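This document opens with one chain alone, in structure tokens, the form predicted alone.
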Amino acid sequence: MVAKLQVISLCRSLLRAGRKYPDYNIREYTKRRALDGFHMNKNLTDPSKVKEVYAEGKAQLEVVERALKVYLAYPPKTKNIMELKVQ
């Protein structure tokens, strides 16, 4: 059985990992995907299904962290429109 604290910790880890992206669009997408996933599965009661979904969330966290490393190693050369300063 996955404890409630483990689920909350996973959610926070996903949100923290998403905040590390310098690109506004990727930050917001990661946040939206994480919160939507947790809201969608908040009423699960079957322990085996909860364990399966938790394992999927952990895998997604690894993907986000791996993609962040690649993104930081090869940043885009142009800025996003949301990141441009108004003069």
Contents of the next structure:
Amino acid sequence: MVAKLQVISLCRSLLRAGRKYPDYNIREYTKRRALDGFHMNKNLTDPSKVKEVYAEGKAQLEVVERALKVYLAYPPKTKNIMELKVQ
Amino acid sequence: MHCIRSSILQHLRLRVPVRPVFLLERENVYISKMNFTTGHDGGQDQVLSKVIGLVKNEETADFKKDLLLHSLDRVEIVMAIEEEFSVEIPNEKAGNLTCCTDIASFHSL
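Can you switch from the form predicted alone and show the form predicted in complex with its partner chain instead?
Full assembly next; the chain just shown is listed first.
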């Protein structure tokens, strides 16, 4: 049975992992997708379904962390325009 | 009630620097938009005033009861504040945050 605390902690881990990417687009995407995924499934009641989506989330977390290592090896050379300070 | 929540979340997600605007007048509680800026400028006073500026009259607007934000929204808000002020809020403490003043207390004074 997946506890609420575990769900929240998974969400935070996903958001934190997504933050480390050097690429602006990937950062924004992981944040958006993580939050959307949790919002979509927030009203589930069936415990087996909850367990299923929780496991899916955990798998995605592993993917994010693994891909991060690869992306860190090749950081982008220029800053993305969205990251520039508004004049 | 729901428009406060959606406005807060919408502003969190867009993260565009905006001047503070009064969102909603509700029983003498004025809530202004979070003034997100890119970059880490400002000392502790500015940081504190930014967070306090969130809720003008009442600093103890409870996330769940007054602003109708559930725990996922709270996660989002806490992460946004962590990013804005470059502080790390540990998991256990994050569960106990119920109002803006709690969050403000995390900034090194």
